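The chain below stands alone and is given in structure tokens; this is the form predicted alone.
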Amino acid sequence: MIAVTGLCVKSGDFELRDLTLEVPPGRYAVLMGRTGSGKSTLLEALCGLRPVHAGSIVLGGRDVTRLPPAHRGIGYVPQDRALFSHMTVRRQLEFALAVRGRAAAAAGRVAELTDLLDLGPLLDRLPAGLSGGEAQRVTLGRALAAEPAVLLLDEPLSALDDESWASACDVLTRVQRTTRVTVLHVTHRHEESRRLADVAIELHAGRLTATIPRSPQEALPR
């Protein structure tokens, strides 16, 4: 689960004012707002990448406000992706667990993951020799390696064509629904709000303007 409260994070002129949300456990909530809305200052707080100064975050049950990023149970897909260039597709995966001081677990891990992610043919693969997709589908592995409480996805399929990201999209629900992980997404593209979420939530310079909760019959079929 995802709880803010009254959350305030300052970013040069621009605030995040008093912002109270609460994701419930197990659901894909998807965060949309024009450009400078706060979208990505609220996903960098999140992951503990620019500090908090008021209110709180609770992350899969503990207050992580003050946690460093490591420490926070998330996993973190960055719109850029961030591959490690020199890694093939099985170090990026077994690095995420190594950091977390879980190596011995690796081998089982990138298993599950690879069958997860149809990740087979692309293990021995370095980043530069991946499709937008298969690029995608990597470094979303790479965040769920350590088994993360809640998954943090900012613009993850802004770089993929259409017929890519239709793909994509499968993959998240699949994800999504086998793994229970608490999603939070952010994006631009109404269609992909309607395409994936349990939860819509609309930003609007630096505040809350709408909390949505879908029913299934609301939601595309997925």
Second form
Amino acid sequence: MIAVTGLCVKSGDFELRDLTLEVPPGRYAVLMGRTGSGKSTLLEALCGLRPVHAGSIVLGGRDVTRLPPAHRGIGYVPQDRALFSHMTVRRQLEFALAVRGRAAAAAGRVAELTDLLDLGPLLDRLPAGLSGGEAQRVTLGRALAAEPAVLLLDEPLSALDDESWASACDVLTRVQRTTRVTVLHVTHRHEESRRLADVAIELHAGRLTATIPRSPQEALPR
Amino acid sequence: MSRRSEPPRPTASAADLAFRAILAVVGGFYVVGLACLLLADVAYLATTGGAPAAPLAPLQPVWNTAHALAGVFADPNIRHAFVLTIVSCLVTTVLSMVVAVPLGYLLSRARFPGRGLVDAILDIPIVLPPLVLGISLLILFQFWPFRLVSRQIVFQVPAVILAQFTVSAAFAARIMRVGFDQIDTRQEQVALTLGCTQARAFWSVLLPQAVPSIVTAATIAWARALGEFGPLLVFAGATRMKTEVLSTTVFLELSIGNLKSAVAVSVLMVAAALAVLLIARSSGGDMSETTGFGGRRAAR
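Alternative state: the form predicted in complex with the partner chain, after the form predicted alone:
The next block holds the full complex; its first chain is the one shown before.
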């Protein structure tokens, strides 16, 4: 689950004030807001990449407000993907387990992710040779490798053409259903919310202005 | 089967052509001048000296050049200077990189009080007149705690390395800072979320991508060390068989009127600098990005 209570984050002149939101375990939440509304700032605060001035963040049942990013049990997919440009796809998938000293488990996990995300032909390639859709799947795989309790996606589909977008939505749905990971997906496109969200949230001018919980049954057919 | 042909390029207007011509003439004047500078040194050696034996007469320019360079190596003073130059430049390069990588990283990534001051202090070796830098080093070693080791350093071989290092490390740190600045911080942030400590993110994610900058910084550090003269003269002296390096050899040979030997040593230094530059470029160094030195841009 993701539970944010009274969160205050400052970034230069911009400020997120007294934000409270909750995403139940295993749900797919989509956080919408216009460009500059503070969506990415909120996501970075959840990741531990921005200092929190007030409030608390609970991820997967643990209060992580003061924990460093490494100990929050999260998978993070930034908008620009930020694949490690010097590593092959295989090494990107192994990375999270290798840094946690679980290199022995890496091969098995890479095989699982390869099946889940259809990465077989890409394993020995570098990010520079990947298409937008391929890079998006690799980024997702890298974030999921250590089996995080929470997956945080910052406009993960923004750089895709319509056809790739539709297939990437299917991938996200499949991944969430298979892994049951709790997802917070940030976007400015209502279409993504309609297609993916169990829980739809709107952020406006630094405040959460609407929370519309929806059951999975209410979401569009997948 | 028809051969694929290049699409026709838009025709440049007369004004465009004139603009490019002016740029080419102005820039070309300087570049040709630089090339002539080196050629003149070689030409001087090639045309100065005695005639070789009859069978080698057609090869007189080559003979003269080889003779001048061989003469340089025949002199034990210059041989010593050559060895000290190579060794001191290598040690300086390693020390410079040991300092430049962390300093460049801190200036690029960290926000701390006095960061602007550190940045400004780093410019001192770059902007200070070389002789002033040498005098400053000399004076520094009159004060505690430096004066405790003054006898072992000032006018000794360590002074050669210290004088070279003072300047080279500043250039290397500048290059490393720009190099780190050009690598997006987002990859390190993702590495942190994947379980890395800051140190692990630095070693596993940032440093491998900074290799072109590291090679460039090391090359520039080496080249600066090779060309160091003013601070060396003041702080290490120019004692033959002791603290003489090739740059001081040129000065010493000139001061006793031995122009041919001075030019031969200069050509040797040019060759050493070019060799390192070529090795750096062929091993992934990117001179254009951080220094404007060279022209290839490394793929990222």
